[in-house]
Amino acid sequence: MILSLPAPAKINLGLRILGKRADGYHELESVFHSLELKDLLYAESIDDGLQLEMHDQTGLGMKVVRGEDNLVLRAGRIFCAAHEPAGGMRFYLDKRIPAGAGLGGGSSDAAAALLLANELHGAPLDANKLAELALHIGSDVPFFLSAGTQLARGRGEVLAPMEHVQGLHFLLIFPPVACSTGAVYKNHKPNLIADLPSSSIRSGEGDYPLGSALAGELGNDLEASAMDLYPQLALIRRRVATMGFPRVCMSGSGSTLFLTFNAQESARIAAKTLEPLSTDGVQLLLTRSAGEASNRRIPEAVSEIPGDQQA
């Protein structure tokens, strides 16, 4: 049996750093929102071991890790340690989300690998156990087990589902620089100030309206740190603003910048306006909110793996 599952990208509609925790991580609040942009992961049972083949279509960001450190294989090892299945698994990853772009591609792939492995073996692990395993891989991996739109607290693992708004359109702006998540967090200082939206995610008593996100007012506390570390990123952000889009935002720890629109045509006009940035190596991609969110992402049975067909 061969199973497949999309691994959607996400953006942070807002991100606030509340302080440093005793365990060395940062306490944050963020709104995670999944996108139609996605990788596609396939899995099948094999006699023994774990295998990963990959087709990287991005041409952007950092080089995707292909060895034992790839998060798909790490997820496979963690699942096997928790369940000890007979036999092994082979994964094939159709990679479309740039690495090092703040879009959660690797984390999404890892979550998909956990869900596929669990389904291949008759779903022995419940949702709580899968979330526990996901957190061992990365702070935002639990989000991708269900995706949609969620309010994230703690390290990003304390999740509260929000109404998933569909029909938002995004212009993703990929600068020719990849940001190191660890470096951006380490460089974060509360006194780092940039010319960025400064209003809080919080509104009233714990209400987080997506209307503020549409207005570009949620902001991202990591932007100043990323711009400080990567001057080229700061330069591109300023150029986007001066070309008529001052509410450009950064996703996660960067480097992806994005603009949010209610209408697809508005996003297309923005993309046309920003085309001159391509001379500086900037690439643009139009996408939109992912489809209707579900509490359980169910793998789909398929007849073959694309890589086998290409071979």
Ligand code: C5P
Contents of the next structure:
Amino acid sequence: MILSLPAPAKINLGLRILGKRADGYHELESVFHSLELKDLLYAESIDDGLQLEMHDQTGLGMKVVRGEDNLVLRAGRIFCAAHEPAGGMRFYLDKRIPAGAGLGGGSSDAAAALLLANELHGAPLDANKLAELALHIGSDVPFFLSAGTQLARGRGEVLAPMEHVQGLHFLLIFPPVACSTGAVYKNHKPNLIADLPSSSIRSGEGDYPLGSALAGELGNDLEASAMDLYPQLALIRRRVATMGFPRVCMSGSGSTLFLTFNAQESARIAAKTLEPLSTDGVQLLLTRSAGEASNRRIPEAVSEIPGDQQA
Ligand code: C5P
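Same protein, different condition: the form predicted alone was shown, now please give the form predicted in complex with this ligand.
Next comes the full complex, this chain leading.
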């Protein structure tokens, strides 16, 4: 049996750092919002061992981690340690989400791998156990077990669904810089936060104005730290602002910048306006809030893995 599952990217519609914890992580409050941009992961049972093949379609020349450190293989190992299945698994990853971009691509792949591994073995682990394993892989991984739009607290694993934020259009702006999550968090200093509203993010129906106001008003506390560490990112952010989009936001720990729109046409016009940035190595991508198919976290049986066709 071959199973497949989409692994959607996410953006942070706002991210606030509430403080540093005793365990070294930061306590945060953020709205995680999954996107139509996605990787596709396939899995099948094999006699022995864990294998991963990857087809890199990002086209951005960004380095996706290969080998043992890839989060899909880490998820496979963690699943096997918890369940001790008789055989092995082979994964095939159709990779479209750029790495080091603050879009959660690796974390989403890892969550998809856990869900696929569990399904391949007759669902021996319940949702709580999967969430525990997911957090072991990374702070963002539990979110991707259910995806959609969620208010995240704690390290990012204390989650509450916010179904009413949907149907948004995004222009993703990829600077030619990959950010290190650990370095950006480490460089965060409360006094680097500039011009952000003091109220913390609230949950509940009706608390959010939709569209650009949402991301623009919430801000991202990691932005100042990332701009400080990566001057080229700061330069590109300034250029986007001076080209007519001062409310440009950064996702997660960077490097992706994004603009939010209610209408697809407005996003297209913005993409046209920002085209000259390509001379600085910036790439643009139009996407939207993930639809039902990407957010459905139930693996589907398929007849073949596309990589096998191409071989
Ligand atoms: O959890 P994950 O491995 O994705 O995090 C990478 C790094 O980002 C951590 O080692 C930590 O330095 C930092 N981090 C943090 N607070 C969070 C999430 C991540 O300090 N809530």
